[in-house]
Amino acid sequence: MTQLSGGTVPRDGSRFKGRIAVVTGGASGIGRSCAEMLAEQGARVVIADLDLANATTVAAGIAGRAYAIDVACAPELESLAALIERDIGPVDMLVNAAGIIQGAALSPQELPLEVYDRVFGVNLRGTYAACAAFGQRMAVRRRGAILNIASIAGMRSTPLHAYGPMKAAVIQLTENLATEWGRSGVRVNCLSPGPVLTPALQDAIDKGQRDRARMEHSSASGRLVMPREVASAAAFLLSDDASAITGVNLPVDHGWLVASSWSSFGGVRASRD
């Protein structure tokens, strides 16, 4: 057994044992992250993702099962849910990690309203669309949970302005969600992880659009997060250890959101010896 603060996690895999789940954006990044944590803790898991063909792999890795579907097309969205409930059986808990990344950090003059749409309809239309669709059903059988993944650039000032706005709103959704569907049985939660090393991560990176070095040093533990680290955080939210945590917004950051400050000053301090 390993040992979490409010719990325990079983190594056997009877976490989620029996119980459904759903991931958006589960062929890759932090949903195959989630997708596998939840599988390995005994979740019947299935990914919903644009990438049919990753998904296909990941799904085979997990005993799991994969569907194509855009989030931005709400009654795909809504016909999945009814898919899943009539062949597998009742959704318990929905990962929301289906997002696409701005990419350059481009002024208001130099940012397409196309980008600009697409960011919106995929993180946050697509979010809400997708709650709506699994949590409705969670709330007429008085059980669920659901977690929305946000960001820390939901937070703070960037010049990220179409991913930025859209993840403040996912931030917002999941406390206007946790309330609407509390007394039925179902808690919403909300993680805002920092820069993530996700293949979405590596590519802005290899293309000169974010500088990793910088990244690293703007966090209090001078470290880029990792996927897997997203999903334990995410699976403790979903969990009966959480049982009374809802409307919540996790920063899991590695201190970003604490140190980023500190650059006025000099920077974080280094590490002592």
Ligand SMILES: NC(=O)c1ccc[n+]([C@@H]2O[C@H](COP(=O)([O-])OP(=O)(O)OC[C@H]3O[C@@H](n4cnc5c(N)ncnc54)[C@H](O)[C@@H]3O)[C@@H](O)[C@H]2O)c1
Contents of the next structure:
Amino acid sequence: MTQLSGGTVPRDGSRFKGRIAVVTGGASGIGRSCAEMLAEQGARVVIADLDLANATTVAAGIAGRAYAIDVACAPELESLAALIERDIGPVDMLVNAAGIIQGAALSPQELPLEVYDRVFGVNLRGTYAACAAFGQRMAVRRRGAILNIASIAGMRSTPLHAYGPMKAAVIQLTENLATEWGRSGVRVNCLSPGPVLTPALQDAIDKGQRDRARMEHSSASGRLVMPREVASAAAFLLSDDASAITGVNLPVDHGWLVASSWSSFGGVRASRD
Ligand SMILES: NC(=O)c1ccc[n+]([C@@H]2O[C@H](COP(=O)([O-])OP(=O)(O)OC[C@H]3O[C@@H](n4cnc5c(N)ncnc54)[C@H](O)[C@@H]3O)[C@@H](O)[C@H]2O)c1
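Return one more block: the form predicted in complex with the ligand, after the form predicted alone shown previously.
Below, the chain from earlier opens the complete complex, with every other chain and molecule after it.
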């Protein structure tokens, strides 16, 4: 089977020429791929991440800028939005990819509330606070596009008791803000990736918390998602090609959502060739 890696649309830098993008969590994984793809397609990219060392390395490779930020701290985001707009210019696009995956599938007896609070603080509160800081400025200018990263774990029952409910909330937050700012020219969408082979997922695989073969087997395509496959969907939703699309949640999951219930019937059929 041919393995596609995404990203077949404009490589001449014309799609986002003259636009400024902020990518939270852009130092690694999905955020990094989004940052790199937006830069390839012409955007000036600002990476905002807890990990300044990696953010600086990624930014250096795409002629971008890097800032240290903890998205769980709303005042930091508000100051960063003001700083970027003063020093670089008005932000046209925001990708909220900063997040932590809850690796271990812990029962409620095992899951410490501190973990629950941190997953809430980063994945939901952090996404909301970044939307608020950048989105309100976009709404005043009547122009902008926001892309949140949710998850298939927010669309189906899983044993991820902190992570899943937060991602479900990110999907609804996206719908609310799309409506809130729709008449102010700001589009807000989200993606729900299936298992994506990022450093975070690789770490969970290495720790024995996730089984790569089982994850591959659960999808229709029999594959894990690659970070660039998420990035190309993100670039589409942020682009003018998606000008009529707002408030949607697009699964990027190699058909995990449609295939996972086939396990009751013996699983997905093998390739016919
Ligand atoms: N990898 C997957 O299988 C998968 C699937 C669905 C959704 N997601 C979501 O995609 C997003 C990115 O995940 P990833 O797999 O690329 O992870 P990753 O660990 O590779 O990258 C996450 C980045 O976010 C940064 N970050 C973490 N906490 C932060 C904070 N408080 N403030 C600022 N930056 C912070 C990290 O430093 C890192 O650079 C997360 O929201 C995750 O839930 C991942």
